[in-house]
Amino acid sequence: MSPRRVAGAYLAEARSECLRYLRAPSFMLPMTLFSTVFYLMFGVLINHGNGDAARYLLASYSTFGIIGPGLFGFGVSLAIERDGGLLTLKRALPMPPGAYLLGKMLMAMLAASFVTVLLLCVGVFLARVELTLGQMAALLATGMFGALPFCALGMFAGTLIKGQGAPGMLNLIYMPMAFMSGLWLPLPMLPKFIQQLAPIWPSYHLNQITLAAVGLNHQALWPHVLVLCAFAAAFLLLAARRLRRYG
């Protein structure tokens, strides 16, 4: 195939993935609005105008919202498509092998960006969080690229579980990981052993980056970026190995 036709195949697959998810609001809306509703409840209604708490919760619920599109967008859909034979059909089609994964990855990044924009609107206009344009852009960029490690995790999970049980099994990963990373409550408020275990979770490292984006973390960010890159690479390799072996 010529480079032009290869590029066209990638674009067509990305477009089809976007349209497929937009036509399934029952799947997209909970995934994108879940963290916004939580932030409205705890960051606006219950917070009573505490600016520091609203800023912290904006970062932590952004992390919570970024995880969902990658984890569920890849994990649930991949598990269902493997069960239904769609993945086998796509592998038999004359299309670049990476187009399928790139389309899902792009959709997860767009959904994570949408979640971040919603949270920014709520934080700035309702919670009265004062952010510079640079901080808003940093949080938006973090939302877009922060979804990628969880795409890899979701992809690996999708190769292990069946379609019908995928949402429940992924929630068993999503909720405890969020709690033990300090996304619902600041880590100093949690038991000591949870604070010590927090760095093993990728959500903890992403949260340190979102906190830096809103001006609450002034430490070096490169260790957290390296951990997330290593995490993404490891689970991507594991998922690719399982897909080659078991389909």
Contents of the next structure:
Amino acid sequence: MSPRRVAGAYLAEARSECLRYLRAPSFMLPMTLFSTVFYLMFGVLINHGNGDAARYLLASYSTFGIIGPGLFGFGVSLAIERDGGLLTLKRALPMPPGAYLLGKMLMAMLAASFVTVLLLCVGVFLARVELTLGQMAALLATGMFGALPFCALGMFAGTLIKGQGAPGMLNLIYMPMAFMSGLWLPLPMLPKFIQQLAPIWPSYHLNQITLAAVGLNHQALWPHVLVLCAFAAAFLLLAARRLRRYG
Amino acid sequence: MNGRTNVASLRGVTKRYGAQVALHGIDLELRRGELLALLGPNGAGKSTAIGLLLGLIRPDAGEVELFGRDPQQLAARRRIGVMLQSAELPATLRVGELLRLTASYYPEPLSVAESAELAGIDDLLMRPYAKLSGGQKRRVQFALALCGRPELIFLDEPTVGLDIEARTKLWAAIREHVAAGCSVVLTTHYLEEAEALADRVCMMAHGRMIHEGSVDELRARVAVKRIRCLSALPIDIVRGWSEVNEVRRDGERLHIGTAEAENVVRRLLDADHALRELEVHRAGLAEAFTELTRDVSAEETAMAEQAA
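For the form predicted together with its partner chain instead of the form predicted alone, what are the coordinates?
The next block holds the full complex; its first chain is the one shown before.
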């Protein structure tokens, strides 16, 4: 088969994946609106013009919002498609296996960017956080690529759970992880052992990068980027192995 | 069988799921331009055999080949079309979009319009998949199986939920493809479907191939013929004849099962001059099927009892 037709298969798969979720917004919308609503409540309504708090919360709710599409978009859809036989059919068809994953990844990145743009709008226009164009672009880029490690985590979770129970199970990962890495309350306000434990969560490392993007973290970022890359690679490998073996 | 006429094969394939043995070293060959029906009760190992040929699972022992390759290679699967009974396609995608997506996996697919016409779904292209009736969904799935110009099509229970007219249409479309040189593997619960379509029938039970041959050969293996007539003969007299395997009365009508229909008919006519509406039938696939699977169950039970 010509490389052009193979590329066409990748494109068609990505297009279908995006189309089907854009037409069923109820699947992605709760995930994308969650963090915006939180930010409106805690960053704008309750916050009464504390600029630093609004800036800090913009970063941490961005992190919270970026995780959702990757974790749920991948985890829930994979769990349902494994259950409903769609994955079996796709594995039997000559679909390039990468196309399936790339399509879902693209959709998660799109949704994560959408969340980040929403939060940026609330931050800039309602909470009056002053950001340079560079900072906005940095946060947006973090949103897009920061979704990837959580796609890997979601994908691995999706190979372990099946069917309609998936959203509940994934929330059991999402919510505690968000809390323990300081996305709801700043880490210094949390008990000592939670602070010490924080670096084991990928969300903690992503949060360090979003904080840097809005100008609140001036330390070196490469250790966090490295941890996230390693995390993504590890879960991708685990998930790919399980998918190949068990489908 | 040489490589040219053989499109796919299982050779001495064993598959276990934990302690459960799903396939006991089975052999199966699919030939070019032939429709093979794979029959058997649930749990016989049909899905496992198909799963192996599609590269969904790997054998514990033995060899699986699809067009001379490992079925897990894309190059092998680009020559097949697949219709799986259980697959839930994306609900919000339109039929035309599903066809375009599936066609994109193949090197030289049919156009959307061509595959839609073949499966009789021209009028459905703009409809979202979720809005289709059960029968329409089956036809769309059939179109998806055809759209890549496959040389071998796997059809898993293709006519479940179809009305008689739709079923006949689908059968005609399948026959056309076989006539054009395409091979088909059909798994079905409807024995009349296998009788209507199959060149060859493989019957599975308990993870073994218990019969392989044409529909006629399979019928011949079950020598039983059915005799029906309206007669006042007491059932006990008929039961006493040595040629009669079984007899049953249903109002005025007698139902007799026998391997020697000619002799039984002669005796019937001698014994009852008022006998009317005499019919003799050869056993259908359904009888052959029950008979053969019962033999296997009986053997297995006997073996288990011996072992115990």
